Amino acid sequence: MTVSGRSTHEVFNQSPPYVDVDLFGLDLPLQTAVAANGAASDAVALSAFGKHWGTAMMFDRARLANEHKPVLKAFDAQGFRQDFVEFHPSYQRFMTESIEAGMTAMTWNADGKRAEAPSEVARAVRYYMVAQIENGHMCPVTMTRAAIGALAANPALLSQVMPKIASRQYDPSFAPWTEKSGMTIGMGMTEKQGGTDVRANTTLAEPFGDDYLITGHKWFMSAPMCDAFLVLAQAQGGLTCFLMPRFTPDGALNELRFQRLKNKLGNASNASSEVEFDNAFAWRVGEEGKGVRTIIEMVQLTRLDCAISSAGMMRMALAQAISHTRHRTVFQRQLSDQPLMGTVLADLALESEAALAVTMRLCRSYDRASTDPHEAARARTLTPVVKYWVCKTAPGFVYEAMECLGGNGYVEDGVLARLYREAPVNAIWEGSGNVVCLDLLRALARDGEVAGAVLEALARQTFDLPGCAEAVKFVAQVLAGPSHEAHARAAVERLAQLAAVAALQESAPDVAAIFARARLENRCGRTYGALELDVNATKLLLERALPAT
């Protein structure tokens, strides 16, 4: 059927799919952050990585991995327990590619010691690009790389598993880790009655020769398909960290009984489970009673990855919004040229670049922590701060980008709907907002001078930018005041924004001034597009975010 010579189902004024894109070459903020944080020599490899991960094939694999959720196979055909999790081949391909690229191993030497700089930044840039495509598989990737931080408390055990982690080979076979070409490590901390309060855990660990048998449960066991898990349990000396393998040293299936997989809001390609332990075999990691102190070495690194991942999701949401509005005509003009839409997009671009800059600068602190005490203090102090702000920002940010696409953004056929369901997870996992704020307060109570030195350094770096001196004063007053816990969120957010200004000073000084004015001096409305930007600032931010073609 035609109307006035035109088919009623002709498709026009629709934006083309944002696929077959160079995730590195089209991202000027990423390129400048890489250069500012010491990884410029890696640019050629990063460009190749960005082109590969930005292909239509990778976008489609992400769709398939999330449409076909993992399935728990608790029993085999003969009725024997196996507690095996089955995944779609697309998920397995993501695991293979990320591990081959070094996402689990490139920040460590073969002996489990930290690799030389800029390994942390170089990995983070790749992780940031991976996060733009598929986030679910990044959970076991993150935990495997971060577990090395905790396993350092048991050097003998670390020396056994490190060759498998460092191999850069993903082996999904259901077999003892000693027989595999590579291994992954998951984590189980929370229980039904305790949640964040892990000291309320009731799972018990009893000596079994030099090792332990564990009985109890975990309400969330992340990535149950892994070869071993770091878990917390009550030993005679108190809450203790253990490594629990899927198979016992004699090759028998360990006594882990997965009850069900969690039906989550997002993170659909990845499995999270409930599990019961019935005298499950485990090795102790660290001293009895030092479980939290031991596993926090892992948590610091997983929190860093949460921030990187959220910044990556923000970037993809922004790119989708800009690309769509540049190809969509509304009221006889491109949608991106409409002044109100231009302000919204520029505001989003400003937030995205700030999140990227502060995260990459934090990674540089990790790179230098072993040789620079100030950078070590910066990493300890700002990791919960950056995790809080970036991960809290992402859900609202992705929603606003979704709105730029209108109804097309709200349907599952596109990328934005999946990003929107995915975005909240990083703010919840590895310490929700209140938890990371309390962690900062505890750090201040233990070593206020160190945190104070970090704040002073940020003050020196940002003193001449609008609103920064007032932000420093506010943070110092709140954190030192009698009601600091009640107002910790406000102080942590302001501290993160101050750190973002300092990071932007090194990578994009013009953007640093705009961000300081918008977020610290004027503190405009809480919806994107409510700030005051002139035409030049809008143009600068959008051209940096995604060059017009």
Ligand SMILES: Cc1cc2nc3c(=O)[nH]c(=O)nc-3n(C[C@H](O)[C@H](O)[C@H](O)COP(=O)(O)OP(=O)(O)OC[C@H]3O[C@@H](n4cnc5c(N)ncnc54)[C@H](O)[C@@H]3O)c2cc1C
Contents of the next structure:
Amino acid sequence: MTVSGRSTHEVFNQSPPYVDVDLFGLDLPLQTAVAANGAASDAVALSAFGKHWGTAMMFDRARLANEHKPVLKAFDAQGFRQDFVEFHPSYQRFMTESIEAGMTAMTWNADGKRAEAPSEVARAVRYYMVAQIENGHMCPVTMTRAAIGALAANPALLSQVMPKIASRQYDPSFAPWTEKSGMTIGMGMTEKQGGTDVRANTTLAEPFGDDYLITGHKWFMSAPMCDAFLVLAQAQGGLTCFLMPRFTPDGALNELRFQRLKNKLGNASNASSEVEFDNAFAWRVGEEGKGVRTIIEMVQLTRLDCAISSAGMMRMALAQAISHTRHRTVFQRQLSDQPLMGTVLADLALESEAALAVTMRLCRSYDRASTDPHEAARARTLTPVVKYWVCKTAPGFVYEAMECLGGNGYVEDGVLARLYREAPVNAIWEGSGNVVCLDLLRALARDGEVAGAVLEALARQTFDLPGCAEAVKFVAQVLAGPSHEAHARAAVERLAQLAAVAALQESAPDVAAIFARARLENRCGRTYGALELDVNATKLLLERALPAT
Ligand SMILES: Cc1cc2nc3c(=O)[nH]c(=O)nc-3n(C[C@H](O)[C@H](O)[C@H](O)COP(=O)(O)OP(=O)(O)OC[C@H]3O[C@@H](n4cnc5c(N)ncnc54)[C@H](O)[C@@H]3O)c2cc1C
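What I would like now is the form predicted in complex with the ligand, since the data block earlier showed the form predicted on its own; can you produce it?
All chains and molecules follow, beginning with the one already shown.
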């Protein structure tokens, strides 16, 4: 730069952007988790996927999709309602790519039954990489794949929907789904008076021949351009699940009236609407009165995706922090080699690898659930536990990684600021923190023996690692104690960390020992970098996290 022919300054000691990176090849914890959970044979495809999603082009698309927020076009030029939401082309491109990659389809066979193992792990690894780049568009993607779980309660409807999901095509045209090459499905449960307590829903469903007309509202209904929504409403027999299409079977626009889009903290590329239904047409899914039981089949899967997404965001934040500190010099020394920064980075790497390992191990339980009752119990019991811990960990983790970049981390030119705003949402939706803890208590009350067997198996797997036996005792005591509800968070957090140790033992035993000592024996972790870590452990964790270039 010149001013009056003079250079004002030389630009140096700024780290290069962390772009054009292989999200799979540079991630040793991911590769070991993939191998430990049965998807090693997918490595070549995963590497191609990681290289593509790590290109500068994809980072830039994510920026564009989030800077240009969706816009509600409630009316057309003549004043007729159209209830249309317009998205930036970058968002549409992400939808196309994620759906083509199988993010909605690959865990299902054409008949809606579970696809063969390791489809859940193979999908999760891809999702983990996508989440590092752009999360907003994954809201409709995750709801679409999860909706199949609930639609199993209406086999006739499922058989019509499945070919549209199996096509792996994203068709953004605004037309009845029966005329489209692919479809997406959203979900409407939350009303003004309550999101957790959906039994308080006031939206009403009245019979209309074999089908229903629904009148009422939803206070949050994301991805309003989905082709249909699983909606809860009060029928004569009680709270019931319905599938509400955007167009009625005769091709008319269905009576969904979007009032406005939420002005959100993050999750900006995704639209979240407030909507009213005025005799909107819907098909029943499952029996009247069984709405919660029906839709919970969907919610288990969306909760799993929340954990994958948060683990992915943590990974991107970590990689940005390590890359930056390896290129930045302070006091004549590389920032990453400053002992205190090394401890912070290693601690972040430890948490990130644990979050990844426990999430991928949980996905393996889903893969095996149909043939192994213990794995089915593990999936049921640990999904809320892992969702709680990983999603709650992500915001603080991203904040700490942001600080590693100093002022540059706080500025919108980089990705940390966006990740920071995105991170809290996974803990709030699909069952907020307290709610998922209470879900574990409910599972214990319903089927204590099954959940007890899961804890026993974790105890057997971890008994010789520091702090694990005490953790097992603590969890069992709290959960059986008189004030178990008040202390559920303590038990759930410890249980998640125990499950993380067990998962790490299968993928990275060295890291399992470090994690057990730091989190279960010494209980360090509220502030990263405040743990005792020797030089060798620091080196091991950082070399695993991101190879030096
Ligand atoms: C960006 C975004 C998009 C969303 N999209 C959708 C969507 O597409 N479809 C949809 O249906 N919903 C959607 N939601 C809504 C979301 O699922 C709800 O906000 C969430 O379930 C919590 O419900 P609530 O907001 O009514 O809070 P409340 O139910 O009032 O809960 C408030 C707090 O109280 C806690 N709590 C509740 N019960 C108890 C208890 N017994 N003991 C202790 N603590 C308790 C909760 O954990 C929570 O922290 C979205 C939310 C956001 C932020």
